[in-house]
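Shown next as structure tokens: one chain only, the form predicted on its own.
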Amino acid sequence: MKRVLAIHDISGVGKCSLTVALPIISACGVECAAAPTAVLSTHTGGFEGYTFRDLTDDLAPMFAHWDALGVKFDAAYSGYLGSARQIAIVEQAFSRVRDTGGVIIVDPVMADNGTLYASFPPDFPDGMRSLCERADIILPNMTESALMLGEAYVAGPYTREYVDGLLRRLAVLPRRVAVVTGVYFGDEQLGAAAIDRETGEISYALAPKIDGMYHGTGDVFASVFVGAYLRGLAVPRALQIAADFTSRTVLRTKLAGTEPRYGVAFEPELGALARELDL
């Protein structure tokens, strides 16, 4: 069984990052390890009076204790990271992966709906953009990508010329494929697409689009995506998993009229999403 180290934050209540991450990989059949960069009561969108606890001191000597184990991880995804210092001490955790065979996967939590998170200082997209450029495969939004790219952020729907061509100026970053989420050029569909930097090959991941606004389904469309190629599946294969699976769940989620705040119902999809992946 392969094992990736998912580098993020947790959210006792609110689904997204770990709590996400965690579950999802695991039912593709890939341990799921676990560095929490923050602990939080709920995530940060919708909820007030949130505590918070930042984790930046303890994940180098996290690491080190690995080291000393002599634990390997066959990937590094990271997420959500609350601070310049701790995409330094996530570039070196990223060093041991790489040393050892390890794939690195970036997604640069940072902004949506061409906003910069409050949180963030004006110059942290330079510092996901380094983490980026150590990455083998990235997968910002359209707003991480133009931030990182130092681009105006352009709203949708988008053409296919103005998603090829940001994708080749992504291309430069990681070292293998570059991902972009949040792909639509209608009402009716919504997705990804990806650029392989080697072949210059473009591929589209596209599923049907709900309306409404659900926190959480930036975490559970790049975890499926993670755990599915790191069963062996294709680029552009992995993202069409991820885009049905995220959809469905956004649906599940508004016709049982939950509270978009709460993350969506990914757990009822669990069991054909191992299905779809032959566990």
Ligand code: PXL
Second form
Amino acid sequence: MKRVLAIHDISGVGKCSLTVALPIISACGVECAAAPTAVLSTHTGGFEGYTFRDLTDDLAPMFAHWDALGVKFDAAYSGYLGSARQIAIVEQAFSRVRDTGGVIIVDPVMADNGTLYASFPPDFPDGMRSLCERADIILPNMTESALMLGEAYVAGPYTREYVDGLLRRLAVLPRRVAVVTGVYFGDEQLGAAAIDRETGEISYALAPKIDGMYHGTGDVFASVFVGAYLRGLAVPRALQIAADFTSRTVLRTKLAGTEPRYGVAFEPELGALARELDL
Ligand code: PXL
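Please supply the corresponding structure for the form predicted in complex with the named molecule (the preceding block corresponds to the form predicted on its own).
After this comes the whole thing, all chains and molecules, with the earlier chain placed first.
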């Protein structure tokens, strides 16, 4: 069985980051080890008064312990970091994972809808850009892409020309594949697009677009991608499975009438995901 090291915060309520990555990657049949970057009572998008325990000083000792034990990771998958200082620490962990043959996947979680999350300093995108340069595969959304490239954020719907151009500019960051999420051309479909840095080949993975802004969908999407990719699927196929899965979970949440800030109903879809990846 493959083993992924997920480097994200744990937000106790409001499904995102580790509370999403652990069950989804596990359902894919991949072991999900966890390096928690911070512990919060809820995520920071839509709740007042959340607690925040920064775990920056715990990360390097955790990585050192796993090193001493000889634990090997087939991949590292980073998301929401607890501080700017964590970027350099995570880069070090990436080097060790890469040295033992692991793949590095970075979701540079820091912004959405044109704005940097309030918890991050203005120069945080520069740090995330540097982290993305250490990655094999990156999965920024439209806002994160613009921030890392120093471009103005463009709201959707998008044109194919814009998305293809953005991918070509993003392709200089990772070693292998740049994915951009939040791609849509109209009301019907939403998903992601990817470029292979070496071949320049672009692929799209779209699924039915459900109206509304649901929290944690980026983490759901990226976690399914990571699980499916580690099960050996090619990037375009893993992205399509992730887009379809995310769309189904948003539809379920909408039908249930749950507040978007509590995250999406991914749990009822885990069985189908496990069966789909039981190759
Ligand atoms: O889903 C991204 C995310 C992860 N972790 C925390 C967040 C957010 C987005 O707001 O606040 C703590």
